[in-house]
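One chain is shown next in structure tokens, namely the form predicted on its own.
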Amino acid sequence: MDVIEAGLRGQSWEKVRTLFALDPDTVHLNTGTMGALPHRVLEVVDQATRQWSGSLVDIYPPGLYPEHRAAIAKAYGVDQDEMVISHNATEGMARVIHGLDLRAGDEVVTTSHECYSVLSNLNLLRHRHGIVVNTITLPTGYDVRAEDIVESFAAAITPRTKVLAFAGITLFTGTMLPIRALCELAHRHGLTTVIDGALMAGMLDCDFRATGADFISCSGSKFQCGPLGTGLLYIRNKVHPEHNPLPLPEFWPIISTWYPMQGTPPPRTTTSVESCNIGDFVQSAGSASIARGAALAAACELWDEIGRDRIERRIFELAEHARSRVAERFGTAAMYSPGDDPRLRSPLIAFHPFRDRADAWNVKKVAAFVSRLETEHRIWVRWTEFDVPGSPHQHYAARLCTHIFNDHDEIDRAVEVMGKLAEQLS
């Protein structure tokens, strides 16, 4: 392992492969959902849990992850006291929604593509605060421009309207969202923005200031492949405006054991020095696995060897291979995911694998497709499901995902057996 790790900006992406902890048996092309895991985090968890297992030495600052958080904040272009390590993207966006100061009337403009973990956070402060959310449905296929997105979400913005909700990549189609076309948009309005990132780390080299965003959640078990139970929440602490020209959003650090007990935490800055450390009172919970903390930073760590302007550029040179193949194959009619416009395009790709264009509403047959993919085949994707502008009905799509173990060849293989397997069922 350390021969093949010495100077990985310059070892071969078959080198590379071999750092992953991969049953050679699977085509794994579902990163979406879960990445693979590097030998040297399976170490770091496993090290870090003996180390700190019955350990009599005092739990909680470590648990802040202060080193960890430096590391990794500087490696999405931001400052440790904008960095939390979360629990997952889900925990992150929970904590982020709830902790805005919304009131009965405020407005959230969100899409119907998102996660269900934020449909269902939204819903609830609707139940309980009486905001109003008003859900656009992001358009679909093969030309989608970014101008549509954008002047979709302009369209829905009113008088009331406080926030902004959207995935910078969206988990159903794998829409990258034009974001900071996105975040720009709520500059000119005033408006706070809550990005679901989740399949933004480890994918895309980031830098998270300069999107303009206030908030970012990101999964580190997807693209960053860290351990499952694992995040990162950026939370905007200081004002760049040639980034972000507003003022700091009230935001309230909900599940805080450092939130002072008495009196209030020090005021918000208005300028680029840090006042206030948001990061330590949102990262300070109680006790916290160290032994996860430490692996995620180890992934991030490996992410910076590698390379991440290296890495970005090889998933989606994968992605385009794979996306003319599933063109070849299935047809650009086919495909929900954008491919006209380079700036939508990522690493996620969604299509309708059968001959009728009614079975995009069978969810029995879809799902059966998925599954004997995987079991037949072991070839590892997933179906989404989602709602197309104009369509009575919830349409269903196969997913395939390209990241850096992959290689042309399997991905061609998957295709062609996909191509047959989908004859097969229509």
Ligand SMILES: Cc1ncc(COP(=O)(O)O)c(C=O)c1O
The other form holds:
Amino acid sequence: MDVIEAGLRGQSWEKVRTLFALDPDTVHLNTGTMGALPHRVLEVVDQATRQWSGSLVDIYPPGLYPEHRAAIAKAYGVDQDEMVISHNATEGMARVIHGLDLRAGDEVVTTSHECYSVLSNLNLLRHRHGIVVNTITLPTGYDVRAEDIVESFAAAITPRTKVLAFAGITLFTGTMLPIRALCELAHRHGLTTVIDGALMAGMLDCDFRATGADFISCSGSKFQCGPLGTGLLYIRNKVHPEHNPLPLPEFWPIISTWYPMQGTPPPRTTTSVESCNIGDFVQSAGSASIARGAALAAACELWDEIGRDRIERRIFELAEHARSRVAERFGTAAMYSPGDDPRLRSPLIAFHPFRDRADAWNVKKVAAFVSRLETEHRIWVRWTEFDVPGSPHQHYAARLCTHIFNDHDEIDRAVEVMGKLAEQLS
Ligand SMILES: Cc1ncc(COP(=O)(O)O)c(C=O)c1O
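Switching conditions: you have the form predicted on its own, so give me the form predicted in complex with the named molecule.
Next comes the full complex, and the chain you just saw is listed first.
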């Protein structure tokens, strides 16, 4: 592995695949649930755990992860004071949603295609503080266009709206939302933007600041291939008018041992110069796993070495291959993921595998399909459930994802097996 790791940027994808602790008999097409761990990251977990077990030194300063946060922040185009190593996307979203200054009657515009982790937290705020959650159902299907999505958000905004909360990439249909256009819409209306970026980190070569968002909460264990229990949270902490001209939103760092016991924290800045390290306020929450921070940083460092631009291109090239195979085998009418509009495509592809369209709301059949793929063919995908505009039923779809450790042949084989299995079950 040492030979391979020298000069990762120039290495073939075949070689890069050997960096991951993959089961050779399994086709892993479910990174949207969990990525595969690089051997190097596993080693860091082990080494850091051993190093800190029974150590006599102060464990609190390293638990703030200052260097790791700085390195990770740089990879995402931001600064250390804007980056928090969280436990997962769910925790990050919860800490943002409950840290916003939302009061009775304030409205949040979101979608029914958000993860439960987002919708349940918003529902809690509805019950606790009387906020109004205005939920739109995103259009689905091969021919959806970015403008359709922006228009549905725009139509839902009212004079009481304070926040737009949406996934950068939805987990149910794998729709890449037009993030910058939605953030610009929010800027025009003076709204705070909260992005569930669970699936963005490690997939997109992304400059968080340039998205124009206020908050982006990502999973560290999906496309970024860090260990389970890692996440990245971006909190806008400076005003760069070219990216987001609005003042920083009021934000309460709940669960913070950095927050003063008396008096007030420093004021937040109104310029591009930091005046209060909000990242420290959120990061500091008692003792922390030092191995976790080091391992996420190691995964990010590996990505930087391979090249984030190269990784994004490879993931999307494999996704286009998979999308065309799925379209050939099942037809574009069976696809819930966008295809026509390249702005909305992601490497998550959701489709209806069966001949009878009514099976789209037969959860048992879709679950059996996914389960048999796993147990009989060792192909790992998942099923998803979501609202479809105008449909009285929730729809169920099979979903596959591509990542850099996949290759064309295994995608071809997997789609072929899925086609045959779907015929048997149809
Ligand atoms: C879009 C989206 N949001 C949130 C989550 C929850 O992520 P985590 O397990 O990192 O909390 C997921 C998990 O699949 C997801 O796909």
